[in-house]
Each structure stands twice: as C-alpha cells, then as structure tokens.
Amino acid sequence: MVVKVYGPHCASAKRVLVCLVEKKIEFEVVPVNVLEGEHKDPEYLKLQPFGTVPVIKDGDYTLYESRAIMRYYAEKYRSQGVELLGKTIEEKGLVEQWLEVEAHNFHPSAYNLTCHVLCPTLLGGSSPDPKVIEESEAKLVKVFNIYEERLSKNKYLAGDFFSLADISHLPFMDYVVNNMGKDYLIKDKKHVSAWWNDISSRPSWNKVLELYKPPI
C-alpha cells in the first residue's frame, strides 16, 4: 500500500516526505491549497480535525503531526534506508531530546519570522509586527548559540549521524536562511553553518524541494 501524503507544498509536510526518501518509502501526494482553505474543508477536517497539514494515510491508518508521522516511519521501516532514530537508547535518547529542542525552542520563533515577514496574510488581517520579528530573531540566535555550542562537538545534533532531529530543522531553517535572506543570522556560526551546508545539500531535501514548491 503506497502511502498518501496530504498538502506536500507545506513546510511541515517536507520533514515527512523527507523522512520517507531517506527511508526508501514509496509515497503519493494529495494537494491541499492551504491559501484557499481546503485544509478547513469538512472532508478534510475528518482526517484531521485541528485543520492542519499534513495527514498521512497508510491503508486504513490515519496519521497527523509531522513529527509524530516521522517517528512513526522511522521506527516501521526501521531496517531500511537511513537509520534516523539512533542505535542505541542513549542516541535515541538524544535524537528525542533534539526533536523536542526544535520543536520548543527553534519552531516557534521561526514560524513567527515566516508569518510577518513571508506570509502576513497568515496573521488574519493583522499587519506584520516589527517587535515580533526583532524579538523572533533574537530568540533565534540565542538557539543558534546553543547549537554553535552542540555542533562544536557533534557533526550532527544528536550525535555524528543525521537524523530526525536534523530533519526536522529543514523546512523552517530554508525559510529563514534563504527565503527571507537571515542567513546574517547564522553566518558568524561556524558549525552551525556547516551543518546547515551539510543537512540542506541532502539528496533526499533538494528532491523534494524541488517537486513541492512552497505556496508563499
């Protein structure tokens, strides 16, 4: 059974088609043009009814939240493709803890730069807050340092291998970096930047950067 991936062209949906790449996964894609709202079409909301993208189905399994649906494939195709979970319990351990990082301390700030500053018409009509955008970046760097720190030591965050903790980085990092043109705000970072250069060169994340265009 092929999987389907619903709304491709989100950020969030990157992470999962990447992760099933590196996992050999065979997959198809669904459309959900989030800009028309088809992500709060009843039909839609009775796969996911938070209204967010993206939805895997696998058979007859349902799945929503990116990183939930990476940890899921990674652990059912666990002996195939690149493993992305860790070897051991502490690298698991570790790649769980990176996974949390990111979605706690990175996700947040860099989905606000992307609202004001790419996409304002996210806001809801609200127009874009320079204090938020300033205070984002802020936050950012002081992340960065603490990867500047982490990556002084590892090639990757959760150790030397890449894994879903890298992944995960992937779509809101490129949004910074390159979309919005922030780069300044790693260029100073050394390693950061080199693990940047390293988990962006990725076959797998210049595919599907190229199939699934962003919708902003």
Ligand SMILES: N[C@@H](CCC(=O)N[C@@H](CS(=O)(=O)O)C(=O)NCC(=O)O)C(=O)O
Given for the second form:
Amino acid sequence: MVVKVYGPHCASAKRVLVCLVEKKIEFEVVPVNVLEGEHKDPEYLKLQPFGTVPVIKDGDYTLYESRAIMRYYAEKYRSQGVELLGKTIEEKGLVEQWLEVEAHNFHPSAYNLTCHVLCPTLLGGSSPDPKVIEESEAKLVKVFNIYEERLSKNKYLAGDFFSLADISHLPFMDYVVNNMGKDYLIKDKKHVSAWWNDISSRPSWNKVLELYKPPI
Ligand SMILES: N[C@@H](CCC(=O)N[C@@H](CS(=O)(=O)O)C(=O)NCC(=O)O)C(=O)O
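Since we've got the form predicted alone here, give me the form predicted together with the named molecule too.
Below, the chain from earlier opens the complete complex, with every other chain and molecule after it.
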C-alpha cells in the first residue's frame, strides 16, 4: 500500500515528504488548496479534525501532525534508507530534544514571520503587525545564537549525523532565509550558515521543493 500525503505544497507537509524520500519510501500526494479553504472541507476534516495540513493515509492507517508522521516512518522503516533517529538511545534522545526545540523555540517565531511577512492571508483579515515581526526576529536571533554554539561542536543538531531534527527545520528556514530574504539573521553565524547550506543542499529537499512549490 502506497502512503498518501495530503497537502504537499504546504511547508509542514514538506517535512514528511523529505523524510519519505530519505527513507526511500514510495508515496503519492493529494493536493489540498489551503488558499481556497479545501482543508476546512467536511471530507478533509474527517481525516484531520483540526483542519490543517498535512495528514497521511497508509491503507486504513491515518496520521496527522508532521513531526509525528516523520517519527512513525523513521521508526517503521528504520533499516531502510538514511538512519534519521541516530544509532543509540542517547542519540535518539538528542534527536527528540532538537525536534522539540524546533517545534517550541524555532517554529512559533518562524510561523509568525510567515504569517505577517509572507502570507498575510493566514491572518484571517488582520493586518501584518510590525511589532510581531520585530519580536519574532529578536526571538530567532536568540535561537540562532544557541544553535551557533551547538553547531560549533556538532555538524548537525543532534550530533554528527543528519536526523529528523534537521529535516524539521527545512521548510520554515527556507521561508525565513530565502522567501523572506532574512538571511541576515544567520549570515554572521558561520556554523549555522554551514549547517543551513549543508541541509538545504540535500537532494531530498531540492526534489521536494521542485516538485511541490509552496502556494505563497
Ligand atoms: N502542527 C501541525 C501544523 C500544521 C499547519 O499549521 N499547517 C498549515 C500549513 S503550513 O503552515 O504548514 O504551510 C496549515 O494547515 N495552515 C492552514 C490553517 O491553519 O488554516 C503539523 O506540524 O502538521
């Protein structure tokens, strides 16, 4: 049974797609036009009651939350493709730690910038708020300072191996650094810059970006 990934053009779905490519897992995509509100259709809400993308269907198995989906496939196909969870329980612990750091320290500010700078339609009619943009950038500076220190000792966030924690950053780092042109946030951080250049050069990321261009 081939896994179906709903909403491939959206950022959070790209975490899942990169994971599947790295693990050499065959997949199909089901486009969901969030700008037209298709993610709020009753049929879609039966799959994902919170009305966000992505969700996957793998036979009778349905799963949403992009990071949970990545963890599921990285575990289920552990011996296939690139190892994305580390080799020891200690390494796996660090992968989980940096996945949580991405979700709770990096993502909120990156998502705020996405809404207020890149896609104000996500604001539901409100106007972009310069104060939110300023505060979000300041928070990201603090996050990248911590990343700079971590990456001065390790090639990747969880250690000297590429993992789900690095994949999880790809879509919104691309929005912040490239789509928003806020590369100045990392340009003076040589280890963060080297890390970003490394992970964003991966064929898996560039394949997904080429196949499923963002809707914004
Ligand atoms: N925590 C969820 C977040 C999913 C999410 O917010 N998806 C956005 C699209 S994107 O920001 O990932 O591109 C969405 O559906 N937005 C539409 C909406 O919130 O109505 C996950 O990681 O899957």
